[in-house]
Structure formats: structure tokens, C-alpha cells
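Below you'll find only one chain, the form predicted on its own, shown as C-alpha cells.
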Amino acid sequence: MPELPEVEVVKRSLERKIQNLDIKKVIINETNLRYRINPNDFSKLKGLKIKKITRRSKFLLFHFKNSIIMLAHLGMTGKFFFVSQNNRKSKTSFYYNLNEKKDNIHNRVIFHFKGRQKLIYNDVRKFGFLKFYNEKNYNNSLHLKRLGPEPLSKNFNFKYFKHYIKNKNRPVKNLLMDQTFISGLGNIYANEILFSSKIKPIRKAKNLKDLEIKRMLKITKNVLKKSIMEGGSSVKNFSSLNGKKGSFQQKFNVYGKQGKNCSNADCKKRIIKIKISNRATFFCPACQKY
């Protein structure tokens, strides 16, 4: 499932290819995803101008005009396409690559715009999803409205770190993938801040001191500024619209790397992968022993 900088990477591929664009039509060629499809709330797209796209947490959301908003979650394997007024297809989101046949398979709801360009919302598995809202209340949507701060914001600060971890007996890295203390964080991104941060995972949160929380924040914000200029992560090949694939994937400390060296070069231990959760978490038994 992407995390926080894939999306962004997404919301800035799409804003400079479809933001002000005039909808044509809309073509739904699959009305089960994760949640049902009303055909009528895209009826009412038509004519209407993407005034902007936005991002919160781990997922999009495009300003239509007359208040209407939809929100779009990619779930694990939604991916939009855009199709250029020449008719060539580019990648907006990541997994393979592209392939005619293959995509026109899954090719769930087609968006037509005027000039003859497209957006394609793709999705083998079905589980992202498209929904809509008003502009004035869609903050207090069951998917938004208990999220946390953005890690990248002024919000996710020392003060709010240190309260907020008072007597919470859980793991760190349970608390980094708790959407309702920090959003768009995923299991990726908090194998490697701890890491950085030289925290073992299963560390309780309330016990974190000050100075490793100043550590963290630090660490969290350089990481998702450095994923996010790199183009964003995935396991399988991201790529955004310049074709330029994501390229953080190649830098990953201890995602992924059961068994292998230990990044620091000073460091003879291995990675040791362990699940937490249910989730799998991989550490140094010697970088991160506290």
C-alpha cells in the first residue's frame, strides 16, 4: 500500500497534468471496489473543471467547481494513468509497467476531458476506492476526520509527541503507524525512521526521552522530504508522468533486509526481521538496541 510521499508524489504528477482540466464524460466500467460506486454522483462531474488536488494522509482529493470533492484512497494496487491528447499513456503511480492489454483489464472508471485526454483509475484488486463529498463537510468523513497531524506540518512537534505518548504502553513502531497520532505513515517508513533513530521497535512509547523524540521528529520530516524528492518509494517500479522511477527503494536501511549487513559501516551485526502486530519489522539487534 503506498505511503505518504507515493501519494504526494501522485498529487503532483496529476496537478500538473489534469488541475483546471473541463470533464467531458465519465465511463465506469466497474461499480464494486472497496466500496460501491454510485454512477449519479459522476453524472454530475460533467462539465465541471478539476480546480485542484490535494493530499491528506494516504490519500487524494480532487476539488471539483460547486463544492463537489472526491476523495480517492488507492487501497493496494490502484493506480491512475493519464492519456495525452496524442493518445500516449504514462504512468502517474507505481507497480509494472505498462501494459496495454493487461491495464485495459482493470481499467475501473474513465475520466474524459475536454481536448481529448483521459484519466484512468486502475485497480486489479479492488480495494482503493472513489467517493464523494461536499466541500464543507467532507473533513468530517469517517477516513479523515480522526487522522493526525501531518508529519511534514508544524503540528507534529515536540509538544504534541510528548502528550501524546503519556503512559501508552504500545511499541513505537505501533504508535508511528497509528493513523490518529501521526497520518500516512505505513510499515515502511517507520522500519526506517526508527532505525535512523536508533530505537528498537519494541520499545514501549511512553519510555521514549526527550532527546529521542526530538530525534525522531527530526528524522521523520528529513525522511519523507528525501523520499518525496526522490520520485517516492515502492517495492515494485514507481514511476511518475516524466518517467523518473522511484528511486528511495534502492536506499532502504533495514526494509526488506532479513539477514543482510547492517548499513552502518561501523555496525558487523545483521538485519534481524521480527513481526509486530502482525506487521513485519525489521531492526539492528546492535544500531537499535534501546
The other form holds:
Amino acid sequence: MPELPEVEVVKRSLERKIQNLDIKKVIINETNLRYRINPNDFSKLKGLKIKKITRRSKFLLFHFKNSIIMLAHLGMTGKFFFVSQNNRKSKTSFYYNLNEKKDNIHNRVIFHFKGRQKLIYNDVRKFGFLKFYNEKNYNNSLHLKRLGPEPLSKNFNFKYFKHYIKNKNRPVKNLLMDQTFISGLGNIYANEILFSSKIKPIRKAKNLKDLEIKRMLKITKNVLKKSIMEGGSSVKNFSSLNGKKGSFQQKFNVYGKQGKNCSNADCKKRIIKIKISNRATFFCPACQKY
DNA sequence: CGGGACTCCTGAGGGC
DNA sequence: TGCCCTCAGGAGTCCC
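Rather than the form predicted on its own that you just supplied, could I have the structure of the form predicted together with the DNA?
Following is the full complex, with the preceding chain placed first.
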């Protein structure tokens, strides 16, 4: 799933390519994404340049001329591709084997630029969306206004964390996935952060000790930074294009590893899988005992 | 108001 | 081989 590091990587690689290109036309193959597409929004883009792309949490913001902002969310399976003149598809996003012919079925929106380049929004499951705002109102949008701090910002700190968890009976894993507490984590990183922090996913948030909070803060930031540097953990090894499922999972310590040996060398236990709030949760019963 | 349950969607994978 | 079932889950909405 695209989480903060993957979205950040997409942002960086896309921006280099499409900044200052002029939109010639936009072809919409599917209007029924997470939110129904209004083709009029896209026809207004004709002749406009993309000034810049920014990221907030897992959202991408395309800043066009005329103060138009397109808010994009990749959902589960959303991907952007940039296709240049030589027609070589440039992967800016991840995960699936891009057997191109077959995958073209899922090209939902295609932005054509002057000069024959294209930006393709591809999304198998249609959980993602493209929605329009302007420079004045986007921050108050339904999607952005309630978001918690960026994990890598200094606003995500001990004081904030400690204050927030007071009286919170929820499992700490739910807390990590709660976008109003911290924005940008999803199921994979929540599982991995708890493993590295040696904290049991069902632990009640309010019972976390100060030292554990400090450990989690540090690990959260480190895991995300490292993953961005490596091009997004879940993208790792994907560039070979073989799309073998195991190739991206091998980076993980617990996610999808139920029944496998714990990756800590001195631990003999196997990773187990449970459900928390109906979400798959993986942990080592020995390393994450409390 | 907090938080759990449900919902959208399609393809992969397992069982028989 | 093919059919059917379950699972994957971000995040908005509903409801207790």
C-alpha cells in the first residue's frame, strides 16, 4: 500500500518530469473512482502548466496555474506513470507486475502534454481519487483539515505524543494508523514500527511508558526516512519488473511473515498474525511481549 | 465525542 | 481445469 514514504518518492520523481509541462487534453476512461469524477474539472486544465507537486500525509497536491489544485490519493492500488516521447514507461509507483498490455485496462485518467508526454493515473481497485480545490480552500478540505502532524516534522514529538495518549484505551497499533494522531502511516509501517520498537500491537496506548514513547518516536522517524532514501520499502527490488510478490516483502520484518522465524537472530519464535479492528496485524510474541 | 463496524473495489490465491 | 470463497485495506460515514 502506498504509505508516506512511497507517496514521497512518487512526488519527487514525478515533479522532476512534469513540472512546467503544458496540459493539452485530459482523457477520462473511468469516472467512478473513490469519488465520482467531474469531467468539467479536467477540461479547465487545458493549456495550464503544473507549477509544482507537494505532499501532505499520503496525499499528493498538483498545483496548477490559476490557483487550481488537484488533490490525489492513491488508495490501495493507485499509480502514476510518466510516458515520454520515446514511449518508455517510467515507473513512478509501485507494487504490481506491470504486464503493460493487461495493465492498460486500469488506466483511469490520462493527462496529455504538449510535446507528446503523458501522465497516466492507473488504479486497479479504484480506491484512489482525484479531486479539485483551489489555493485558498484546499487546506480546509474534508481530507486535509483533520490530519495530524507529519511524522517527520518537529510537531510529532514527545510532548505531543504523551499528551495525546492520555486516557486512550485503544491498541497502540490503531493509534499509529489514526491519521488524526499521526498522518501518513498505514498498516505495513504500523506493524514494522511496533516490531522495531518492541511493543505489542494490542498494548493500550495510555499505558505506554515514557521510554517506550521516546523509542517509538525515534524509530518511526528512522523507518520512514530510511524507506524514503531507499525509494520506498515496498518498491524495493521491484524495478526488475518481475513483480514477484516475495521481492518486496523480503524487506519487512513482520508484515506478511506469519509462520516465519523472527528476524532477530537470537529469537527462536515465529511471527504470528492476528486481527485488530479487522486489520491484519503481525508481531513476534517474544520480542513484542508487552 | 471516541471509536468500532461497515463500505467502496478487483484480483490473487486457496480449497475442492 | 474451473468455480467459489476469502482476503487485501485507506478513509469516509454511520451509529452506539
